[in-house]
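Have a look below at one chain only, the form predicted on its own, in structure tokens format.
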Amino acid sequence: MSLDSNQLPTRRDEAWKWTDVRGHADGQAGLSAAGRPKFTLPEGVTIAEVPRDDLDTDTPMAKLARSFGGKVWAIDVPAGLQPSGPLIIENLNRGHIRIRIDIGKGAKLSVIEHHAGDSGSFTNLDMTVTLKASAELDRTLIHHDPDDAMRVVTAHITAWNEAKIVQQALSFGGNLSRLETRLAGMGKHIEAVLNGAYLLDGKRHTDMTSYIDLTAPDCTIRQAVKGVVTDKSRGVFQGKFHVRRPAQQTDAEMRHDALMLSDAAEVRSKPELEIYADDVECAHGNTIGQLDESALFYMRQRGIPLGQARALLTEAFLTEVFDDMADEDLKISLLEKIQNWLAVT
């Protein structure tokens, strides 16, 4: 069975108007094939290949993953388990992949995903995560594709009472890439931190999209995404908080900030609030600008070369979103990747 290009989302679809998958997919390797990821499991966590199912994920890329991804990789974290090491997911280099993670009551799981494709590849990962009461998820995505590779990563996260989610994403883009998080808050007292950063050069493209749907009271959401674009690259941020009427006492903040280091680069952003509850504290903010010329002048007056001054200011702007990471070694690794990118840009 081959993929019909009409099944791919296009700029005519409102949610995809700045990330035209159909317009960029032309003979990419993996368009109609199943991928085969590699997993490193912490002690006590199990994995099984289960038959194709009909999970209620209705996004266009989820439907394609269901059609072409073959079996589902089902990962189970038993109730109360708190493994010392992370679940590492690698070899996400091409094809359609379906992963399901069930985190039991009171369990904790750290997940590290390495998204790096083959040249000319197409990768579509559809992940479904369920957190039972008091479960915790710490998810880190590291994304760096070749400049001719395409990637869509969609995570559907369902959280129940007192669940906690911390997510960090670092993207260096590809020919076209979209990292999407869809969080359904089904229980009370959910806490979520969803942070990310994108650094793009050449003609690379990254779209960071999120949809937070809250249906129960007393939830706290914090989201901060920062981006840097140069050359002819394109950054996209779309974020939406949907606060339903039962979700009283919601405390939610969303922020997107981007630096444009080139007049030819583009940043498209669309933060949204849709609120039906009347006892909430919700806010969003969005800025797009350039480096502070007065700060550059101050640093140059003290003998710092222009290139180094620009890199230092850009690093300080970006790294704030990773300040609260619990894993210090992983945090250092992400900061080193940012520094390496700045050194050659």
Second form
Amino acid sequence: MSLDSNQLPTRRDEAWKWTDVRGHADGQAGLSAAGRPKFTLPEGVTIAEVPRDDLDTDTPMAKLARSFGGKVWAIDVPAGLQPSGPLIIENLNRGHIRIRIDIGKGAKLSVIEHHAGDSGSFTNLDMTVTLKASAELDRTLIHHDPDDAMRVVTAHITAWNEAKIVQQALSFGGNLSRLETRLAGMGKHIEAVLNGAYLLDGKRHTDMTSYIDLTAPDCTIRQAVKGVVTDKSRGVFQGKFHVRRPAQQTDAEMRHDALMLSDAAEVRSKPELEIYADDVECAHGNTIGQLDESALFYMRQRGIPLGQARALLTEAFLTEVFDDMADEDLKISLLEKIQNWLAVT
Amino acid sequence: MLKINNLTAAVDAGQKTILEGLSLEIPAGEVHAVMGPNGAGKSTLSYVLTGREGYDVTGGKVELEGENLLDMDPEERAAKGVFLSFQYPLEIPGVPTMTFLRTALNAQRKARGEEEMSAPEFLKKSRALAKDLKIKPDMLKRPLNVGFSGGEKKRMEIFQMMMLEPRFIVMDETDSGLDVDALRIVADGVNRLRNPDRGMLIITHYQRLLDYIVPDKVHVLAGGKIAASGDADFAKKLEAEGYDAYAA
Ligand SMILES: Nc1ncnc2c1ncn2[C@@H]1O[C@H](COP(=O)(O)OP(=O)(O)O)[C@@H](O)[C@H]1O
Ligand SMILES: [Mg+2]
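Same protein, different state: after the form predicted on its own, show the form predicted together with its partner chain.
Everything in the complex follows now, all chains and molecules, and the chain you saw is the first one.
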């Protein structure tokens, strides 16, 4: 069976208006095939291939993953387990992939995902994560595709009472890429940090989309996404906080800040708050700007060459997004990737 | 050392001429003060000397030790030893003061073909200097000038100046925002830098600073040029009588 391109989202779908999957998918390798990821498991964490996924992941890309991704990789973190090492997921290089992670009560899991495709590939990862009460997830996405590769990554995260999530995504884009996070807050007192940074050059495209749906009181959400676009690249940020009536005392903050380093680059952003509870603190902010010319002159007056001055200011602009990372080595490796990108751009 | 000859410069995309044939020579080892009313073009002169965009030279020459400064990028001028203490120092968010300064110092050294300063040597030197200037070590870890008071920013300019050891120094209204104690600390620092190989141009609005840093010559900038010159006592006369006599 091969994929009918009519099943792919298009610009006509409101949620995909800036990321035209159908318009780019033709002829990409892996469009109708299952992918073969590689997992490195921490001690005590188990994996099994199961035929189905009983969670309701009803997005168009999730349906495609169900049709073409084959069995589900089901990963289980038993209650109370706090492994010392991370779960590492690699070889996310083409095809449809379904992963399900269950983090038991009081358990903790760090996940590091390496999103790097084959040339000309199409990758669709559909991931469902459930955090039981007091469970913790620390998720890091590192995304760097060839400039002819396509990728959609969707995480459907369900969190119960007192769950904690820290997520950071670093994306250098691809021909067309979307990193989407959907968080269903089902319990009280959930804390989530959902940060991201995109750095794009050439004609690369990254879309960071998130939908946070809160249904219980006393949750704290911090979201900061920062982007740097140059050449003819395009960054997209779509963020929505949906605070339902019972979700009183929600404290939620969404920020998206982008730097345009060239006139031909584009940034599209749509921050949204939909709030039905009356006793909440919710805020969002969105800025698109350029590097400060007077700061650049000041740095040059001190002897710092223009290119280096730009790189320093840009790096300083981005790094705040990674302040919450617990793994210092991982954080340093992300910052090095940013520095390397800045050094050649 | 620094020779400015018949310099003309405009701002506002060439629409507004500010300097109209300014000539000034500052020999090595000397400290010259430039005074003048608000809006006379003193800061414009400092930006023209350091190559800021938007300050267009429309005529004349500026040479440092015989080299044409006007052809150089700002960072090249800095590497040649030109330092400006800004009237309004800029905030550099996210870049810790020490990182900033070490990057600047080593970039200058690299441009001059010198060896970089090692991290321990840099640390030692900066700590000693911070102590002299009564700068709290904690401030050096914070992003440069972000959230600093006006006086702290000015002191930080002097700190950078003393770390970079430039050959030619331009100080633009360094005294504004400083209380008497801070003024004394800053002046001590500047006086320590006075030596036979170094030249300084001190731009000021008030005579006060010149009680502490006694200049070799004092000039009035008015009508886009040097309208009058004298010795250190001339500053006192200017303060008492004002600049009306020199208005264009
Ligand atoms: N970037 C600029 N754009 C437009 N006008 C400027 C700019 N910089 C300075 N000026 C104008 O040039 C004149 C001289 O300013 P300035 O050099 O700052 O004087 P001073 O430092 O002597 O007070 C003023 O009229 C000022 O408004
Ligand atoms: Mg001025």
